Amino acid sequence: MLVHAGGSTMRIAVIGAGISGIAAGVNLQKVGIEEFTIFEKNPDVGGTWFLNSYPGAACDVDSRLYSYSFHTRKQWGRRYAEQPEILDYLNEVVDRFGLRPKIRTSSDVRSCVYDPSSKQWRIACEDGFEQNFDGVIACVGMLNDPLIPNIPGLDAFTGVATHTARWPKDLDVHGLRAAVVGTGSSAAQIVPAIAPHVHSLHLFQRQPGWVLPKPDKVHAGTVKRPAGPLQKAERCWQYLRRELAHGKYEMGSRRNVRQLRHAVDFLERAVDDPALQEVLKPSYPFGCKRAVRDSNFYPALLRDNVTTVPSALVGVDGSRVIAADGTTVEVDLLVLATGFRAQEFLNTVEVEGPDGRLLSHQWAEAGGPEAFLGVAVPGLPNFFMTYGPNSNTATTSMVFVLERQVEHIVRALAYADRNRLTGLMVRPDAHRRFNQWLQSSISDTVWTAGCNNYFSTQDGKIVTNWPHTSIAYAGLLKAAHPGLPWIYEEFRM
C-alpha cells in the first residue's frame, strides 16, 4: 500500500459517476481519503440519467427522496423530476464537492484484475489505461447495459433503429411512421411524449403491464420550500409513509390486493373500450412485474393514431417490422423500450480474484449472481459493489438504498486502512448463511409467479430484489461492522 498526506494508506478505484458513484466520492473525502478515481465510461456524469436522454425520461420517485440526505434542493421544478433536472442536479452535487478533478470521463473499465504479489486491484479500461489500487467500488449499477432483443433482420433495417437509452440527439420524430417495442416504464414514458409529433405509432406488446397513476405536478419556479429542519421532515414522512405502507410481496396480501384494484380501476377509468382494456390488462398478480406509474400512458394509446399490436415483434425485413400475429407496419423509427440487462451484474467488467477465479463463474456456479447484503463477494479481498444483487427495494427510493451501502463500504475500507490491513473480505459463511436466508424470504413472493420480469435468471432464481422493508436493510448495514470476525476476514502486510 502507498501512504498518502493524511494519512491514508489506500488508493481506490470507483467504477461508474451516477448516483452511487458520485457517493461514494462524496463519503470517501468524508473519512480523508482522498486518494481515488472515479472511471465513467461516458463522456460526462450521471451514469442511467445521462444515457436516457429519450423524449419523456423522468423518474417514477418523488424528488423530495430521489435526492442524496447530504445534499438537498429547496425547489425541484416537478414532483417527479424529469431527466435533464436531475441530470443538473447530479452535476451540481460534483461541483458541490469537488468530485470532478477525481473522475476520468471516457473511460470504460473492461477489467479489474487482483495481483496477489502487490496486494492490490489492476484496473484496465478500454482506452489502454491501467493502474493498480488498493480497493474497488464498483458502481456500474443495474441499469447500464441495454438489453437488445434478438430479432432478424433489425440489422438491416433501413430506417433509424435506437434503444431509448442510445438516444440520438439530433433526431428529430416529427411525421415520422414509428414503432415501438415494450411496455415497461420507457416506453409508457416515450410513447405520450412523441406520439403527438410523429404521423403513427404502433405499440408492439409482448406482455402488458401493470399501470398506476403518477399524480405529478409542476412546481413554480417562484415558489421555495422551507429549508433546514422542516425540508428534513418532509422528506422523513415522505419516506415514512411508503415504509408503511409495505407488506410483504405476497400474492393475496393485503397490500397485494389493495394496488390491484388500484390499477384494475385506474384502466378502467381511463380506457372505455372494453377490448383495448382486455388487450392492456395483465394475466399475472400485480407485483410480478415493477409496476409502471404513469399517468398519460393510457390516453396516449387512445389517441387516433396510436396502434396498440398485443403481439411480440417477431421480424424486420427492410422498413417493415412483423409481429408474431403476422401484423406487419411499414415504419422509419424503430424504438427499443426493451429495458436492461438488469439480472447480469458486472456483466461488462471482467472481475478476476486472487486465485485467478471469475466472479462470473463463480456466480454461474451459484445459479445466479448474490452477494453479502448485496455489496460483497468471497474471494475478492476489498472489492464491494452497489446496486449489488438483491438489494433492489421496492418501498422507497433507490437513492436512499445506495447512500446505506456507499456507507458501509466506506466504512469497511476506512477501517482496513485504519488498521493497516491489506484485505477485508466477508467470510463465506456469512455470505452463504445471509443468501439462504434471503431466498427463503423471497420464495413465497409474487415476483416468482412467473412471469416475464427482470427480477430473475433463465432459471427462475430472483437476484434483483430486496423483499423487506429499506429500513430493514439499512439496518442491516448497519450492523453488520467490518470488524466483527463472524462476518469479515482481515489481512494484514
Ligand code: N01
Contents of the next structure:
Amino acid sequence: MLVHAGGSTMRIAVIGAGISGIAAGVNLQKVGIEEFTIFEKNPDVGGTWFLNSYPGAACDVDSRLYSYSFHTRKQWGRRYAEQPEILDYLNEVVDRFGLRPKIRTSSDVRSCVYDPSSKQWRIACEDGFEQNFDGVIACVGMLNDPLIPNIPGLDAFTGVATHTARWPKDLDVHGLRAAVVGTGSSAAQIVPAIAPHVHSLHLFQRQPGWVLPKPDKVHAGTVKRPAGPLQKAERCWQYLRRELAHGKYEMGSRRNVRQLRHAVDFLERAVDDPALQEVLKPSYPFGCKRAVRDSNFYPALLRDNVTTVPSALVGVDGSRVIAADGTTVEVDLLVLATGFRAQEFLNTVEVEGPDGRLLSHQWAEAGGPEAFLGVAVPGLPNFFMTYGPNSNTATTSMVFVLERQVEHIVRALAYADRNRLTGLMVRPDAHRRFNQWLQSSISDTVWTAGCNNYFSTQDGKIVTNWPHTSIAYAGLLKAAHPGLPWIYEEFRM
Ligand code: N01
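Alright, leaving the form predicted alone aside, put up the form predicted in complex with the ligand.
Once more the chain from above appears, this time first in line as the rest of the complex follows.
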C-alpha cells in the first residue's frame, strides 16, 4: 500500500483491541494514517482472548495459521496454543508496532452517531468521553456478547454461576460439585480441564455436537523470532490443507459424507459404551453446527465422576439444577458454556446514520443483519466493520479472514483520505446483489439442516457464515477496489 503523499489528516476510531482491532492499527500506520484511537472496553487488549480465560481455553486452529501474516513466530509452545500464549502473542504485537499509546482501555463505546453538519462520526463511551472521527472501523467481534439462557431461578442460584467468557480470575474448582451447560467448543475444552479436580461434574447436553480429534503437540519451547522459510511453507500448507478438506459445506456432498464418517469413527473409537455413544451421536449432518475439535472431551465423559445428562437445563432452585427430563442435581458450581449472541451483530454499540436511522432498525427491516462482504453497509459513510454478517468462514483461521477484511477497509479509508472525500459508502444495489447471491449460495448448505446452531436468525436466515472458500472471499475483498464506481459511492464537500 502507498503511504499518503501529503500526510494524512484523517482521524479514525477503531472499536475493539482484539485480533482485528490490533490488525487495523498496524495497517492504518502502514498507509500513513497515524491519527487513530483504538477503544477497548476491557482493561487490557486481546478481545476474546482476554475474556475467555476459563480452564482449558485454547485454540482449535493450528497456531502457525492462527497468527498474523505480518508477525509470525518461528515456534509456538504447542501446535494449538492455549489462551495465555495467544494473549501474550497479541500483547507482543501491540508493543512491537507501538500501538499501546493509541489504545484507550476500559472505554466501552456505547454509540456512534453520524453528524451530517461536520460529516463526522461522534463516538460516545460509557464513561462520558466523546470525540468526533472521520471514519470508524468496528472491530467488536461476532462472539463477544455472552448468551445467558433465560432459566427460571438462575439469578438466585446459591453457588457460583459463571459464563465461560466471564470466568472469575481466582476461582478454585477443587472438590466442587459442578454442572456444565452446553456441548459446544467451550464446554468441550472446560470439561476435560476441570473434571480431574472437581468432586463431580454433570454435563447438560441439549443436542450433541459432532466432534473431531485435535492432534495437539507440545513443543520444546516458544521461539518468538519470525518464522523462517520452513515454517512459512508449513503455514502455507496448513492453509491449503484446510481449504481443500472443507470447501463448501454442501448438503450430501462427497466431502461432507467423508467428514461425517471421520466423526462417527472418532466417536466409536473414543467411547466404547454403546449407550453413551447413542447419547453423544448427533442426528443431523456434519457441519450443521461448528464441529468441536478436541481429543480430550470424550475421554473426560468416560470418567467415573462425570455424568452426561442428555437434556436441557430448564430450572434452578437454590443449589439444585433441573433438566427438562426431570434430572435434578445439587451443585456448587454452575458453568454456562452456552455461547454468544452471534446473530446480533454490533448489538453493544448504537450506530445511527446520517438520516437518523439506526443500523439495528435497518437490519430488522432487512430480515436480519447483512453487509457487503461482511464489512460495509449502505447509508453509513466511512463506516466499516470486521467479522460482520456472513463473514465467518468455517474453513480456515479467522485471523486470515480478519486480516483480509482489515486490508480492504484500510485501503478504502486511505483512498477516501487521498482523494479528499468526505465519505465513501457501499452502493445499495451492489450490496443488494451481493446479498441475493450470497443467500442463494447458502440454501444448499448443511447449516440449513435444522440443528440448533447460532448461524441463523429466528426466521432461519443464515447471517453469520460465508458459504464458499476463504480464497474466494479474500479474492472478492481484493477485487472490490474502493475506486470502482459500481461498488462504492464517493462524497465530496
Ligand atoms: O458456544 P456454542 P461455545 N441447556 O454456541 C447449549 C468459538 N470458540 O461457546 O446445541 C443445555 O457453540 C447449546 O445447546 P444446543 C467457536 O466459533 C472457539 O461453545 O443449542 N444446553 C450448545 O451446546 C464456537 O463455535 C474456540 O442445543 C444449552 C451450547 O450451549 C463459538 O466460539 C473455543 C442450553 C452453546 O454452544 C461458540 O462456542 C471455544 C440449555 N438451557 C469457542 N442453552 C476455539 O478453540 C444453551 N445450551 C477457537
